[in-house]
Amino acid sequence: MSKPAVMRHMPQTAHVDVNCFYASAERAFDPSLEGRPVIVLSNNDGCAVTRSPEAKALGIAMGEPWFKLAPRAKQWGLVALSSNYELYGDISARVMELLGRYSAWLEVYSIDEAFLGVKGTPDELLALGRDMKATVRGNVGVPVCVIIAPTKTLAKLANKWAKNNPGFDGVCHWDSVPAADRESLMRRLSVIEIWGVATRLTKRLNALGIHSILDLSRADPVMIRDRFSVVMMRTVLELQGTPCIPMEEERIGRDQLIFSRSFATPITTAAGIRQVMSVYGQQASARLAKHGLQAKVLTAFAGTSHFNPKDTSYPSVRVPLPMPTADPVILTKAAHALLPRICEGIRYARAGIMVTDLRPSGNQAPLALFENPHEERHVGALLEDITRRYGRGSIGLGHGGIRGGPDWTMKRDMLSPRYTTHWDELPLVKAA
């Protein structure tokens, strides 16, 4: 009688993320940035949110304000760029489309990282990881790190280790790493380094004598569940190699959507805030329509700068909507309920809206008396389609119809060309 065949294709999880995503996206179209310290700034060119390895070597901290770095930028040869969200979004879409060719089991976790379900022997998985890395680099121009492990948590754990270890060359198969090396890594790292474990949980775990990731991996899952939660028990099981966190096809199971931004130029009138609310109402409608959602509650708010103690005002209003809706007209009118609370002459530095109590569209058909003609005509979906094709600001309703952009919109004085989304900014190739 023959022996049973050994299972060769155990399911594994591949975690792929782009190295220094924003900076890498910029370098893909501007090779002169290679090898130079590069930082990408937050909204309104505020602080560093992405640092190339060369910028990190200069000691630039995450979140360091640009005004503190600017005087030394020329001395360092530091290149600072405004956040080019149009470029980054398109590069991300291209990366995810390529990764989707390797597996029907793909979860886009964030703009620069994804999980894939893969199968194969260790050698096959390593070859697959190298192929993914080379394909993304060759077709999109950005470097990625590929980690393959039995669980999501182990894949996330190994990511920084492999990314900063030249010996892996950007590709790591967790089970192929010697057990002694894996244990050494887990022994060196605090539990706060684990995906989903924050400071408060770390303190509680430390009180139980659990300090390192290795300590947590050896803990009793049932005890952890009783002392903490089922979620923490799943983390322990994942560290032990048992998959407990399923793949999500699309991460839209959110409870709320927020549209808020600091202004490049403070707004001092209710008319200015009306314009802001109109723009955000339109954006909320488009986002809800994109994900097939409707909202039942809208909250609008505004605020002065914390650095302006002389004039302080933080008005807000919560508006229950007559029915679950994604209609831009209804959302905008609800946001305008904030206007009577705006103090003329006060310098408002920020405003926004938040839609909550979200539910799938079509779950609750309204009575004929309450039917909304704009919703029936799918105006929200139309706005999303036009915005996606022609860019934000290409269409607007009422006070949200702005040509050329108002002066309060985000300041991006060091914006690179939007190479892939704007016709007049397409890169030019010169033949030798």
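Numbering follows the first chain given and starts at 1. Definition used throughout: the rigid core is the maximal C-alpha set that superposes within 1.5 Å between two forms. Keep in mind that what you see is a predicted model, and the values were worked out from it rather than measured. First, how it differs from the form predicted in complex with its partner chain.
- Residue 295 is among the residues whose C-alpha shifts by 2 Å or more between these two forms once the rigid core is aligned.
- Relative to the superposed core, residue 344 undergoes a C-alpha shift of no less than 2 Å between these two forms.
- With a cut-off of 2 Å and the rigid core superposed, residue 137 has a Cα displacement that falls short of the cut-off between these two forms.
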The other form holds:
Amino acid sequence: MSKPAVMRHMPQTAHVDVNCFYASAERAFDPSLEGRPVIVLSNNDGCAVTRSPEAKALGIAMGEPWFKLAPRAKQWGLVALSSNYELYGDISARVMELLGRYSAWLEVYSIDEAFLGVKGTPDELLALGRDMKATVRGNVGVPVCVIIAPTKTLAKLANKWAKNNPGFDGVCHWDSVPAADRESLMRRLSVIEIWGVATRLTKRLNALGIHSILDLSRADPVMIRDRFSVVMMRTVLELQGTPCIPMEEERIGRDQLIFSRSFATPITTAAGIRQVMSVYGQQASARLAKHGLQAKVLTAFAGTSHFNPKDTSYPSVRVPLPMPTADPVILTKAAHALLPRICEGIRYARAGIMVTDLRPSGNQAPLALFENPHEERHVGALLEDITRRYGRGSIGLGHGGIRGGPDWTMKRDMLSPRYTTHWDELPLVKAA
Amino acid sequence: MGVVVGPRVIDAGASLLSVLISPVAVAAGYPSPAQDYFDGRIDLNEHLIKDVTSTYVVRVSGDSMEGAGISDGDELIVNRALEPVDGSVVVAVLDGELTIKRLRITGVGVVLQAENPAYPDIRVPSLSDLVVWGVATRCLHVV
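Could you output the structure for the form predicted in complex with its partner chain, given that the previous block was the form predicted on its own?
Next comes the full complex, and the chain you just saw is listed first.
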């Protein structure tokens, strides 16, 4: 490629994502799944959330409910697995740590994708991408696709295309792709498919004669800013190759923690929800303490199933906490503020709590007078220690501590071993 | 048989903490003479794991590697980042299963050997015909 010398060393963005992440993580420890159709099911074994290419080839759609697929699974040789979050979380952490060695500039975008800042000539960048791909596959054991482009939006845009185009072999350097091919891709893709453009905006774009991503990339950024927003203008500039969306390296501080599950069997009483809230209050406390954080606001919520359009109820309550805290007693009490809003007899399918406005604990020590008594006695740390030693559910506060009681915990009937996080579930290697 | 080493034997969190926090209580005016010499306790992770991203622990099932000191129920530390060479103990994929063997790379071909005369060698035309999952570096055996 003949490019002006100055262009060649402009920083570029690499978008790296794991192909069919959940299914690939399962295959890494069970080679017998290689080449077979594999799906991973959502919470409570509800529907297919990850499909291996072989499963896609069978015509299985994203989100297809398991009860519809189950009768034909045997005939297809289809392997269905429950979501093994312990495994996926660990594999994700390994992938991200490894990627972090390639760049000081890493943004973990989701459990299976990240952006990295990279620099170099086109040849160097292609070699770097191939090395990342081979190393993640070799060292961690999962396949990735790497797209290197001048901007995040372009890198994300090209991902699906590069993945489905065997010619790239999983690594694509956008600027090295012939201009005609880039244009034809952008012409084929509707503005709906672009990262960050909401469906409702597409109608307004269409009214201006902007239908494809190519149309949008040729629009006047200033006109777009005036008619839409700065956000949309950034998208146009990014499509034109000018980086406008900065890397977000560290999200903690204004992040949130959410604890929410669907229930295996619906809960119909406030007493049942109370128990759920107690468990989540303690989990939130443990997680906050682990990260050295305290929360200022707690939101508790519950909801009926989307599949049950009558008798809907979505109560939610936001509780500002008296002071930043990670105390399990205070968090649990705050979560119980939801209870008066629970309608007895309604079938709640999920509930959860979210803690927000997080800040590092011990940043500003409260006066002893205002320090809450449970924190002083280290109730949270004690609960956590016992839980670690004797297992989840061995001890708890109030209603969260009832062992064997909760029948609402997630259903995971087809769970594979938690290969990398539990000593009694290690992968077996045959010595025979 | 299948003895499980408790998870607390190898505790990833403990080592970091023990470096950061001195184990010696410091009373004002009487600093412990040992304090300056404390650099943290022995850390098994440091000793056993060269790269956390590529290292996995697996459990042995069967007695075909007894001759190499690897018994049924032992835990093996496996590093996927290592290049297998002649003599490596490898976890290889055979018929869709993770299998442990001694790798022999000779002038005439590649052989997967058991370390127990009861099990025959497996011949492979070349290294590229073999999927090596990882190279075993340590065996955790209960004595």
